[in-house]
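Just one chain is shown here, as C-alpha cells, and it is the form predicted alone.
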Amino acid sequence: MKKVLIFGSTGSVGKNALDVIRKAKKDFRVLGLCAYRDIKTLYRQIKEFSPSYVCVRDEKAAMELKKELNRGVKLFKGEEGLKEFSCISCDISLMAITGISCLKPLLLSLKYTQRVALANKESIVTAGSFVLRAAARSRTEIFPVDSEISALSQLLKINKAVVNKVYLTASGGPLLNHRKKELAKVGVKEVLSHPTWKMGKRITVDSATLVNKGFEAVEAHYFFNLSYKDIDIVIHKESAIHALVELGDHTLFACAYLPDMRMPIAFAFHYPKRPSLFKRIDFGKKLSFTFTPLPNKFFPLLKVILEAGKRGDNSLAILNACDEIAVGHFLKGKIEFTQIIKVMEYIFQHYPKSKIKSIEDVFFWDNWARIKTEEYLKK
C-alpha cells in the first residue's frame, strides 16, 4: 500500500486525486492532506480518509481546525508548517498547490518521496531546469498530471523511435468562435464556461487566452528535451485526443481518453499498472474527432509565451506572475478580458532581461513582475 501526500487537497485536482484513491483503497493510504484555508472541505476529507498529518497554510484557519481534530492527527500551520509537511517521507506526493508558491514545497518534497505527481505548471515554467536537476539528484520520478503532458509522456514511453514532432491539442476554450471585436465585452461567467473541462478559475481563463497551452509547450520542452520547433499545437474541440507523436516516417500515434482529470492522475499514481477505474470512449456511439489549424492571430499571448520560452531568460517567471495578477483582476471584474492581453504584451516588451541563475532569482523576478503589473493596471 503506497502512502500519499496531497498538497492542495481542497482544489479541483486534489478532489479528483482523492476520488482516484477512493476507487483504489487497497492500493493507497492518504498519509497527509494540505490546504490553504478551506477547512470545511478539508475537515470532510479528514473524516473520510483519516490522514496522520494535516497542513493548513492560513494560520487563523489552522487554529479553527485544530479545535475539531482528533489527538492522533498532527497539524502543521503556516509557511513553516508547510516546510515541515513537505519533509514527510512518502511514496507519492501530489503537488496541486496553485501558482509559484508550489515551488519551494516541491523542491523539498523531492528529497522525501519516490514519485511526484505534478499538477502545477508554474514550477516547471519558471524553474524547470532547477526542478528537474533536483529530481535527478534525489532519484525521484516526476509524473506530469497535466492532461496533454501526461498523454505525451505516455506516448513517448511506448514509442522509442526517433520523434519528428509532437502535437499538443487545444479545445480553443469558450471564446474560439468569437470575433476579435467581441472579446472586450465578454464577462467572467462566459470565460469560465469551458466547453469540455471543469478546472480552476485561473487555468480556465488561461485556456481562453491559450496562455495555458503556451505553458504546456514549455513543460514539453523541459520534460522531454524537445526543441520548440518540434512542438506544435492544433485545435481539437472534443478534448478526447490529448497529444500526438509523429515519428520519422510521419506515422502518427495519438493518446485518447475522455476529458477527465482523474485519468492522468490515476496514471501517475498507478504506473506501471493500468487499472480500469473510469469511463472509456464508447465506439458504440457516433463519434467525431476534428482537428483544425490554430488561428494564431486570435491568440497573441501564445506567441508571447513561446517566444519567452525560446529566450530562456527571466521572461517566463515575469509573464507567469503578470498573468496571475491580470487574471485575478479580471475575475474580480476590475479589468476587461482584452486587458489581460494588453498588460502581458506591455510587460513582455519592457522587462529588463536577465538570466535566471538560482531559485532566488525566480522569486525576485516574480515579485518584480507583480509590482509592475499592479502599477500598469492602476493606470
Second form
There are 2 protein chains.
Amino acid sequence: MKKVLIFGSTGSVGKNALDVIRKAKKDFRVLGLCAYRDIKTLYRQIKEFSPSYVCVRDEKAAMELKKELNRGVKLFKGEEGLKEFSCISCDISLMAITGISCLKPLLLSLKYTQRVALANKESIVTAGSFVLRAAARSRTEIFPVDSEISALSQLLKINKAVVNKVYLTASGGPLLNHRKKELAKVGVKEVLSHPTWKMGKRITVDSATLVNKGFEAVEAHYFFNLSYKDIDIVIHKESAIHALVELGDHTLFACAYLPDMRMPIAFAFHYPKRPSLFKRIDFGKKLSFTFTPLPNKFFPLLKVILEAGKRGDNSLAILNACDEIAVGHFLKGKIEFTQIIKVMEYIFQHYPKSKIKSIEDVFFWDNWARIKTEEYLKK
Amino acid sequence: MKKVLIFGSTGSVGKNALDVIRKAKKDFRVLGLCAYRDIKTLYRQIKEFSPSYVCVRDEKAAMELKKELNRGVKLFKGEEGLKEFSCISCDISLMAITGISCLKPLLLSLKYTQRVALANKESIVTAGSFVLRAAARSRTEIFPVDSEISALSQLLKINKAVVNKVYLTASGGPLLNHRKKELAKVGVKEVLSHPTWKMGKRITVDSATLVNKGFEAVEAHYFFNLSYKDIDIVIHKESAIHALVELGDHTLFACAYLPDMRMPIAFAFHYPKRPSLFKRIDFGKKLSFTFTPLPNKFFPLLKVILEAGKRGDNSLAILNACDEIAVGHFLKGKIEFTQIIKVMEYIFQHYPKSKIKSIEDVFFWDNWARIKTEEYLKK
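Would you generate the structure of this protein in the form predicted together with another copy of the chain, following the form predicted alone above?
Below is the whole assembly, all chains and molecules, this chain first.
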C-alpha cells in the first residue's frame, strides 16, 4: 500500500487524484492532504480519506479547521507548516499547488518521497534545471501529470535515441475560431468554457492564450532534453491524441486517451501497473482525429514563451509571474482579455536580462515581475 | 555492409526493396536476386545491382537469361536451384515470393541468414508455428514486412505485458462503399484500383475481400502471441495509422506513416537505425484520421478467416490455397468477384477437419484445396 501526500487537494487536480485513489483504495493510503484555504472541501476529504497529516496554508483557515479535527490528525499551518508537511516521508507526492508557490514544497518533498507526480508546471517553467537536478540527486522519479507531457514521456520510452521531432497537441481552447478583433470583448465565462478539458481557472485561461502550450514546450525541453526546434505544436480539437513522436525514419507514434485528467494521474500513481479504471476510446463508433497547423498570426504569447524558453534566462520566471498576475486580474474582471497579451509582450520587451543562478534568483525575478505587472496594469 | 538476398525481386515488394537499397547503397550489397520468370525486369536489376547469385524458378526463362549473363554471376535454375539459392549465407533475406511457394525457401533461408524480412503472409498463415519455431531454433529475427504488422511489432516493443487489445487498420479497399448487390458486377480493373496502396495483384484482390486483413490477424496471432479476441479490425480509409495498441489502462498507442511499402521494408533492413529516406506525414497542412467500425454484414470472408484462425486446424492452409486459385481465376476474368466468396465459404463448410502436424501436412491440404477449388469453379 503506497502512502500518498496530496499537495493542493482541494483544486481540480487534487480532486481528480483523490478520485483515482478512490478507485484503487487497496493500493494507496492518503497519508496527508494539503490545501490553501478551502477548508470546507478539505474537511470532507479528511472525513473520507482519514489522513494522518493535514496542512492548511492560510493560517486563519487553519485555525478554523482545527476546531473540527480529531486529535489523531496532525495539523500544519501556514508557510512554516507547509515546509514541515513537505518533509513527511511517503511513496508518492502529488504536487498540485498552483503557481510558483509549489516550487519550495516540491524541492523539499523530492528528498522525502519516492515519486513525485508533478501537476504544477510553473516549477519547471521557472526552475526546470534546479528541479531536475534535485530529483536526480535524491533519485526521485518525476512523473509529469499533464496529458501532453505524460503522453510524451510514455512515447519516449519507445526509442529516444532516434527522435526527430515531437508534436504537442493543442485543442486551441475556446477562442480558436475567434477573430483577432473579437478578442478584446471576450468575457471570463467564455474563456473558462474550455471545449474538451475541465481544469482549474488559471490553466483554462492559459489554454485560451496558449501560454499553457508554451509552458508544456518548456516542460518537454527540460524533462526530455529536447531542443525547442524539435518541439512542434499542432491543433487537434478532439483532445484525444495528446502527443506524437516522429522518429528518424518518419515513423510516427501517437499516444491517445479520452481527455480526462485522471488518466495521467493514474499513470503516475500506478506505473508500471496499468489497471483499467477509466473509459476507453470507443472504436465501436465513428471517430475522427483532426490536425490543423497553428494559425500563425494568432497566439502571440505562445511565441513569446517559446522565445523566452530559447533564451534560457530570467524571462521565463518573469513571464510566469506576469501571466499569473494578469490572469488573476482578468478573472476578477479588472482587465480585458487582450491586456493579458499586452502586458506580457510589454514586459518581455522591457525586462533586464539576467541569468538564473539559484532558486533565490527565481523568486527575485518572480517578485520583480509581479510589481512591474501590477504597475503596468494600473496605468 | 550487409549482404542481402531478395526472393521475389521482380514483384512489387521486391522492386520496393531494391529502391530501399538504392537509397542506402553504402549500407547494403545485393548478394542475390531471385525471380519466377520475369527475366526482362530481372536482367535490368542484375545490371544495376551486380549480384553474385541469381535464381530463376522457371527453367525455360532461366535458360534464356543464361545467354545474357556474365561469367561471374552464378545462376540457379528451377525448384532445385531455389533450394540451393536459399542456402546462401547472408545478413538479410527478403522473402517476397508470392503464395505458398515461399514456405520452403523461407524455412531453408532461416538457417543461413541473420534476419528475415518477411513479406510473404501465406507462410505464416499456413505454417505460422513451424516458421516461428524454426526461427527460434536458428536464432534468426523475423521482421514482418507489412505495414500493419510492422507497425504492431514496433508498438509492442513499448510494453507487451499490459496489452489489452490491438487494432489493425483496414482501408476497406476499393469496394468498401459498394452495396452487396453491386459486388457480382465488379470487374478486375475496379478491384485492382486500391484507394491507398500500390501492391501486387493478389494482395489487392485480398484487400477487397478483406481476406488480407484476416491473414494479418493470423500473423498478429502468431508473431505476438495474441489471442484472436484481442485483435480488432477497424476501417481507417486514410491508411496513415497502421496499427494501434490499447494498454490495460486504456491508453492507446498508434503507429503511423505514409502508405508506402518502402517504410516497413526500410525498417526491417535498417533496424535499429532509422535513417530518413521517405516522406513524412506533413502536419503543415490539415490532416484527418478517421475510423469507422467494420460494416458487419459485409466482408464474409474476414469472418471465415478469423474463425479458421481460431480453429487452428488445417482450414487456414485450405482457405489460403482456395483463395489463391479463386483470385487467380478472377484475375483472368474466368469467374465473378462474388464467386471468390462463394467457393471459400463452400470449402470452409465442407473440408475434412484435421490437425497440421508437419510441413508435409501443409502441402497436402494445400494441394487438396487446389483440386477441390478447381472442381467447384468448373461447375
